[in-house]
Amino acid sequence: MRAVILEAIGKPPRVADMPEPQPHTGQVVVELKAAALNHRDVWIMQGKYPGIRTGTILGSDGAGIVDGRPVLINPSLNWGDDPRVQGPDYEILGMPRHGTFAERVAIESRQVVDMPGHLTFEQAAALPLAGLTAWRALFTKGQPRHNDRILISGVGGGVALMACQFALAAGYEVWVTSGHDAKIEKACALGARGGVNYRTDDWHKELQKRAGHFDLIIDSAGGAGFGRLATLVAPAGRIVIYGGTLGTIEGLSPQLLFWRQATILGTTMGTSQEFAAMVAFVGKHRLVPVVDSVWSLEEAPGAFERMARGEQFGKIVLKV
């Protein structure tokens, strides 16, 4: 079967004939029509990611065709059984283990679960790890209440785009931050108040202007530009991060935080559970995953050039 693979670190994913997968007990083989890019896929790629293998199928996102029954698959796998943090087994789909830009894949069956029936494959492909990181960060850590005022940073990038929609569908005032005027724009047209570029001089001050501080601060990217975020937070107020774009964090103030009776909480992906819920979410409110673009398993190689640039908005499909 055709599938895309990690060649070498450094070096752009290749397409490449692969062994058709061998289910084991318990297991199911999903006939994908279409998988979805994350940045984690580009960060394996320039080795920034323990556990790399070489000659491993890329991709966490997938939709597809099991028994007839179209499905999405849940990357986050062996989670564990305490629901606060992931045990010592747990992986992301795409590596170590083969992932979804193939064909075909193998994976356990509780790890399917119905396609909500409003989605075309490609937009269901987007949904599974972004929709799953967005959920966690937003309701199980941010834990928004009534009248709350959200900030989402980056927004353009897939969890970002997620949260945005999540929160605006449950029914918050929702704000933005993105390095592009036209993100900021678009962001809007799906209905935030709000926004500004992050690339301005004293983007803070300006966003505090016109908003005031917020209840729950949703950032991926850390850095310098976390202590201007903690400038934001109102009393009580969360700042969850679930992401480190931008590396360490410097110039953050601890006077912010205590004085503020404000709370940092770390996030990274969710249980079974949480997956199951942000589904059903998506099917209730017939939420549609923002699609980037979308390239055939052929051009995977220019598709992950596009995410290594940061030009996309929502998320880049490859087209199984």
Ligand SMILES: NC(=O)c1ccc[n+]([C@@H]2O[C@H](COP(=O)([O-])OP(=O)(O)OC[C@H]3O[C@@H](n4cnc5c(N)ncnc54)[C@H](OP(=O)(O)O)[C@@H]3O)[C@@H](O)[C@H]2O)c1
Given for the second form:
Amino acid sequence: MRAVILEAIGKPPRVADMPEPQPHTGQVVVELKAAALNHRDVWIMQGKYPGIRTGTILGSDGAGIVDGRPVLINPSLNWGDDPRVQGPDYEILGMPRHGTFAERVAIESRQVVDMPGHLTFEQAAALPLAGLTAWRALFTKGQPRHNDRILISGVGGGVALMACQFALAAGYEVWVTSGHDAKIEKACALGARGGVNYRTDDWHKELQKRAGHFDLIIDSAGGAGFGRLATLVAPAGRIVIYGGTLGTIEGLSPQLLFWRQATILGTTMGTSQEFAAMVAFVGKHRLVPVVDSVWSLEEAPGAFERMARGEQFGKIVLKV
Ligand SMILES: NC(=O)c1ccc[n+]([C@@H]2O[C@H](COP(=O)([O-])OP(=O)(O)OC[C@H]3O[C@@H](n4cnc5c(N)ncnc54)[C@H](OP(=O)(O)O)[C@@H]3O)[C@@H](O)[C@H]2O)c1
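Please supply the coordinates for the form predicted in complex with the named molecule, as a counterpart to the form predicted on its own shown previously.
Okay, now the whole complex, with that chain kicking things off.
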């Protein structure tokens, strides 16, 4: 079968012929129709991820067919017994295990759920990893209360935009940041109240002037700008971090945190229960994940480049 593999660290992924998956007991083979990229796939290609094995089929997100039934794959494997934190056997589909950028993948039957009926395969494939991460960040960790105001940084990203869509569907007032004015406009067209470009000077002061402080902030950038982002937290507010794209956090004022009784929470992926709740929410609200662009498997290297350049608004999808 055709598949997208990591041939060598630092090199674009290669489309290759790979052996058919051999399912173990308890596994099914999903006939994939669509898969989606996550920044994780780019980090893996760049060698910035632990436990990398060359020759692995990449990809965590997939939608396809099992026994005539349209399904979604939950890429969060072996979470363990404690809903607060994943256990030592935890892994994410698509490294070191063969992933979804292929015609078929073998996966434990408990990892597949029925696809929401209102979605195409391309839209459904956009959901799993980003949707699960956004769900746990926003609802489980963020614990938004009625009338809370929410800020989502870097809204062009897959997880960020999913968090934005979920928060809007749940009725919250949402503000955003982005490095691209056009992405802020697109988020506003979806229902966000407004936003600022984090590449402008004193963007945090401008946002505070326009919107005030936020009860919940969701971020995946960290880095040198985090201190400014944190000045926007309201008294008793929460900042939820699910990524570290820009590296070590700098300029964070402890006084700001303790005087405002603010909390910083880390989060990663989520449990099977959270995955099921997220998919049910998407079905109930007939939510459609934003798909940036659709590429064929053979075009996968170009899709990786687009993500590495940060051009996308929403999910980059591979049609199998
Ligand atoms: N812990 C977990 O379970 C988990 C799960 C998924 C992702 N992640 C991590 O979260 C990050 C995003 O992942 P993704 O798949 O959503 O990636 P993605 O679709 O490539 O999005 C990355 C986004 O980061 C934003 N960004 C870049 N510089 C920024 C800055 N200075 N301030 C604020 N935002 C900035 C950009 O937003 P704009 O385009 O709007 O400028 C960009 O769209 C990655 O580091 C990834 O590894 C972690």
